[in-house]
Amino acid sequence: MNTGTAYDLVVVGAGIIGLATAYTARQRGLRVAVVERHAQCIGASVRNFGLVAVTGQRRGEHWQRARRARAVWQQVAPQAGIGMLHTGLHLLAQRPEAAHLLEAFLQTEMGESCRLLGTAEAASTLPWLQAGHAVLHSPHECRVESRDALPRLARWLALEQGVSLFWNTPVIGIDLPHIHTSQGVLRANHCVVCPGHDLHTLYPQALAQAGIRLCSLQMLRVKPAQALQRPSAVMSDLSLVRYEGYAELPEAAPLRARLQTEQAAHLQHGVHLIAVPSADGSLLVGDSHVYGEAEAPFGRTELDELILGELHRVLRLPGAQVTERWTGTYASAQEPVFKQRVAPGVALGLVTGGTGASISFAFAEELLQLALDN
């Protein structure tokens, strides 16, 4: 670490949103260094569908900030070696209420650009999907694979972009113009925290304060016996009663109560299916959601099944294997995001509600402006 340089800003941790930050401080032309604790991000952008979902995102300023990523999404990636694998949402109204919660959807502005397919189009040009009262076709959505996209865009800002990152290097308090980490001292004039879910390092009695807690959530990798033709992402009524674009409408009631006496294990234990296909065929199936103190290691047989079997009633996949399974972990609060200027030039962020990927490079802008203003 050379601390004879001195930084306009640096951005702790090297998820999707310190990253995003990064990006977004040097399109302004500040110089910019991210120091992250680990090796390699790990945390919940690399274990996630790397779905950018726009089309159920919280009715007003999440949703617009939903629009805004997607579209640094699609300038950013190309520029950084990162394939945009699908686009587009299919969402399978199972039950008679979902599809009128749908038409009710349609009809705000959320629904833009969004159409109900009936059953006999549905069937003609979905053949893997199964029957139902009417599937959601949304235009908005886009996918990356995180895993890969996450190194390649740390990569690319360091590379191209003219980014300093520092891995292995926690940081252990900030003083600006001084950043204190296990490796040495930093000087910038600005910082942006961007903890993910390390809720006790930096700033823990704000993060308390605000009520955060964890959330543990299951995912797979399943294998169908063949890939599905014209792949998009995928899901449920279940999705319906979670995502609040959807859930806040009047019209998500009567659903909600059926939902409670047919599937209230799922409705327990927060799962709802979203089914991504990656580019080798595979999908990434999940998830469940579990809340806590403290992240729950190990998963649970029997919330893989109940998320095995959701699929199973939306997708016709014969023969598919499970081949991968894993947990996951994000901070979750009532409010989808968290931000705090805690100190002057020094601002603390962090997606509370499960959609890093969907508004990164928009909140990426918030949490900037949050540190650079006076």
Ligand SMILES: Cc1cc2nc3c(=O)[nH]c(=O)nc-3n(C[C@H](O)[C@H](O)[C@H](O)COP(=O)(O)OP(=O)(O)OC[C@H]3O[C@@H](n4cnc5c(N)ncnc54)[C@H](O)[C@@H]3O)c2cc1C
Contents of the next structure:
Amino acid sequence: MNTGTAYDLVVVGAGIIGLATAYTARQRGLRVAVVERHAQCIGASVRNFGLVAVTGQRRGEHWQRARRARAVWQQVAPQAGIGMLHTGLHLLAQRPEAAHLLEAFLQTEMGESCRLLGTAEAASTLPWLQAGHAVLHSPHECRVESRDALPRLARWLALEQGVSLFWNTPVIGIDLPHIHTSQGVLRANHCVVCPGHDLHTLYPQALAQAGIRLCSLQMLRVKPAQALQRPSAVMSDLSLVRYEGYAELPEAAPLRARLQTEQAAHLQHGVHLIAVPSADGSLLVGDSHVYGEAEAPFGRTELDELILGELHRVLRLPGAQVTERWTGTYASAQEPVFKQRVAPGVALGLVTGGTGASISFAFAEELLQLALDN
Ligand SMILES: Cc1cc2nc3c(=O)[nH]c(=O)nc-3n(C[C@H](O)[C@H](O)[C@H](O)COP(=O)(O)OP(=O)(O)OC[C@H]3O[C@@H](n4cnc5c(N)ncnc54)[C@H](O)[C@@H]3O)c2cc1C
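Alt. form predicted together with this ligand, vs. the form predicted alone above:
Below is the entire complex, every chain and molecule, led by the chain shown above.
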């Protein structure tokens, strides 16, 4: 570590929020360093679906963030050598109440460019989808393979965008212009702290006051006997009562009531279905949501079974095998993001829900502005 260099901005954390902030700052011509505790990004940003989701995000500001971030993803990905695996989302309405909710959703501004496929059209164009009452198609989503995309983004920022990256370097204190790390002291005029779900190292009091908790999710990779033709991201009824863009509409109430009787265990463990295809024909499948003060260290077979049961109710996947299982954790609160100017020149930012990949580049712009504001 060259502690003599002075930076305009030091970013703490090399997850997607930290890297997006570094990118945004370089676009403005700032001298930037990113400091990461681990040897590589191993947090939520590589454990996720890599789904940049617009449709279903909370109405208003958060939905706008996702639209903005998706546009930046589409500019950055080809430059950084990151493949966009597929675009779009299909959401299977398994019950009449879900189809009714989707019709109401399409009447809102969030339904722009989305449409409902009838059962005949769905059967002919999406042969791998089980029968239902309707299918929502949203063209807005895109997806990256996060475990590959994050290292590529970091490498591109370092090699081609002039960002200094310090790995294996926990930041232990910030007292501008000094950033105290395990390897020495960096100097910077501004700092953006993007600690993911580390609530205890930097500014623990601010995070405790915000009532932030942790949410642990179980994920699977499933390999079907034959790869699906032209697959996209897929969701189902359970997603309609989780994603606030749908769930906060009044028409969600009858669906929620029916799910309470028919899929109570899923609701209890926050299980809903997201399935996204990978380049090798396998699917990333999840997820469940367990909330607490600490990460849930042990995956529960029972939750995997709930996820897999829903997968097979939604997709035709003969001969499918589970090939990987992992857990991931993110910070969670009532509001979808937490941002605060914790000291002059220092912004602290966490995505407090499962939408960090989707809003990354837009949230990064907000955090940078917060740090730079006098
Ligand atoms: C299983 C799962 C699936 C998800 N799916 C999606 C999805 O498909 N779409 C979507 O939009 N969102 C999804 N999310 C949410 C999304 O992944 C997160 O919101 C996002 O990754 C958070 O990014 P981050 O950079 O804040 O955190 P992280 O990726 O956790 O990165 C934070 C980094 O900061 C480092 N750090 C912390 N403290 C310090 C310190 N003091 N010094 C140095 N380094 C430090 C950590 O080591 C870590 O590398 C999912 C999350 C999970 C867990």
